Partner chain sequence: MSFLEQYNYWIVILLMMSGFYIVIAHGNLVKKLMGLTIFQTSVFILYISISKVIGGTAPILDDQYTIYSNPLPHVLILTAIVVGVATTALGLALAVRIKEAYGTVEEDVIQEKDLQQEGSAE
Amino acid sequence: MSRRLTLIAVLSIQIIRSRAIEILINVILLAFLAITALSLAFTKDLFASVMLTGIYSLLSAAFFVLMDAVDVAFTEAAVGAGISTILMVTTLTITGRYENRKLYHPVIALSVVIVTGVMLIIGTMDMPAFGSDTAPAQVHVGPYYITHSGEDIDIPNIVTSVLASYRGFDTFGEIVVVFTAVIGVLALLEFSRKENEVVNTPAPMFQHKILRIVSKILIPPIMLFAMYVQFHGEYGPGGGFQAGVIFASSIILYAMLFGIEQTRKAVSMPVVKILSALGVLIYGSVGIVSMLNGGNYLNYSVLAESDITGQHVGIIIIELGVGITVATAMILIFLTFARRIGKSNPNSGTKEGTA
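That one chain, whose sequence was just given, in the form predicted on its own:
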């Protein structure tokens, strides 16, 4: 009896200790998030703002890991702290590091922000309590996804089943948005560019031989890991979004160390542009094939003899389309922005007020 009580006491202490550590980590992360947000609000240095934004995304990714949302953490770290930071730094290189001197008093803008913030705070008062088991998110479609995902789709990763199958229309819309962003960037920067503006300048880091050698060693494993994330998304954290960003990061790393023009020679830009549209086409075509087989649009169950096999086939194909579009979109946006460095503003980033 005494031995059982001792065991219960030890287990209780371990549970309390682990819970205390978890709370302590959450408090520390929340404090870092608040400090980062306040620093963002008061800094005038745009480069510091970009770095702080990346730190905020990385801290948010850590929060998502603590909440067992590893897929979301994966995306936040890859997109928020990775590609987005690189794109914003590239943009700063074109526009300049510091904000222009204010020529007006933004009273109206500040008033709009304050009113909007107050309205949002008032709106949160009608929301259910955090973690409430009666919240719409807990009693609507969520329980169905959790209880029927294994029976309907038979893959371990419920997040993938939700994004790729249950919410296939939403994901298709997100891919179209990514592709539209590429079209917008190319329309603004690439299509209007004159060929005589192209200047072969040395890569910014061409003299760093160690970095160049190490990058050549790292780039192939990065691409291989992207393939793993792409085709292992059904069984673990990952999928087309994450794989596309990781694959694009390897190309961007090459561009940073070997130069934009060298990268454009190694990566065929016309092919990349075609692939960005092909990914969307692959996704949309799966829905059309579903309809031709007698099902609804994006109903993968009719793609094979059994519903489960059809779901697997459909998810693999549309995830491939997602990965292709995301990877090529990131590459196109980065190379297009980076190629404008030094053309729009030769003095960018060298002194205050040049933006």
Second form
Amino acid sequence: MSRRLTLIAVLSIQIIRSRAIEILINVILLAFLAITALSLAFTKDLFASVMLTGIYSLLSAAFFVLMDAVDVAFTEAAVGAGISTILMVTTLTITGRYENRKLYHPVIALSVVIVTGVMLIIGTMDMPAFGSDTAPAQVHVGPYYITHSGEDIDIPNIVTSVLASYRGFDTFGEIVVVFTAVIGVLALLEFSRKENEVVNTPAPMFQHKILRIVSKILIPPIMLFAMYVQFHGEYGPGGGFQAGVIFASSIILYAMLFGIEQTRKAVSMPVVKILSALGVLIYGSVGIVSMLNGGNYLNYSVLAESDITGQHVGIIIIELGVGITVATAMILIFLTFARRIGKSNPNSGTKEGTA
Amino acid sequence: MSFLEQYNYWIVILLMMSGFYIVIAHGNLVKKLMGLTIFQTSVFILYISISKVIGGTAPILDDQYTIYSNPLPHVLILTAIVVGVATTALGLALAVRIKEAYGTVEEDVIQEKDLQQEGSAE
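Having seen the form predicted on its own, please provide the structure of the form predicted in complex with its partner chain.
Up next: the whole complex, starting with the chain shown before.
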């Protein structure tokens, strides 16, 4: 009996310890985030600012893992620390590295910010305690998804069930927004140039021989990993959004090392443009097919003999649509931006520290 | 203990306000977009903090666990991140075009040039 009690005591001490450590990591990570954001507000060098936003994204990805949001962490690490940093650096090569102007009315701006902040902090006084399981956010639809998704959809990753099935409409809207943003970028940067114009942008990192050789070995495994994330999203963290971004990053790596024009030879731009629309079409047509089979729009249960098989089929197809659109969208956005460097500044590729 | 209960939300507000300050006090358009990114991520941190249940685990079903964090905010935020980078790219594309048209991305210079143009048109 006493041995049992000691065992329980030891176990509970371990649990308390691990919770205490969890809280400690939470406090430290958030403090680092605050320091990064504050230093970002006061640096004048935009290149340093981009690096700080990258650090900020990576720290928040670590924080999301701590908060059990593994899918979100995955996305933030790939998007925030990867693609968006690259895009910002590319933009800086066109718009210039230094912010040369003084701040606008820093005292007024600071007082507006402080007043808003104080009011928001007063607002948090009524918020439920962090991590409480009786908070309003935890007692409505959340428990339904946790208890029912196992029998309704029969895949372990609840986030994928909610994303692709319960809230398929939201995800469809979001993928349409991504597609629309790509059309906007193309309209602003690509269609406004003359098609026969030859842009000769040397690869910014071509002189790094070791990087070139190592990346050539790395690119196929990155693509393979993207496929794993794509088709394993039902069982672990991942899915179409993350897979698309990872796949695009392998192409972007190739473009950085071997040049934009070389990449445009390897990756046919018209095909990429068509694919980005095709992804949205695949997603949308799953809804039409389910309507033709007598169900509601995006109700996958009618797609196959049994409800659960139908759900599985539907989720795999729409995740594929999401993956295709996100991957091609990121590739298109990067290549369009990078090609603009050659147009705006013909010497940019030969300068040190461009991208 | 009450400090730890609201700590996450206070940091979120601090991050949000730094982003807000960058947007209103800095004149460089690319820097403003960075401020917006900071603001945006702070909202993500708020949502993910709310979804956390202490003692819970990642919402991937397994017989070993019974308590899971709320999956709904995770879904909303993971799609928001990808949408966020797409719209940021659109903003950066606008900044590139402004640079090509005005030769600068500093707000006050752009405004000056606009005023000059209006003056010469009259």
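Predicted model only: the values in this text are computed from it and were never measured. Positions refer to the first chain, counted from 1. Take the two forms, find the largest set of C-alpha atoms that superpose within 1.5 Å, and that set is the rigid core.
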Would you say Thr147 moves between these two forms, meaning its CA shifts by 2 Å or more once the core is fitted?
-> no
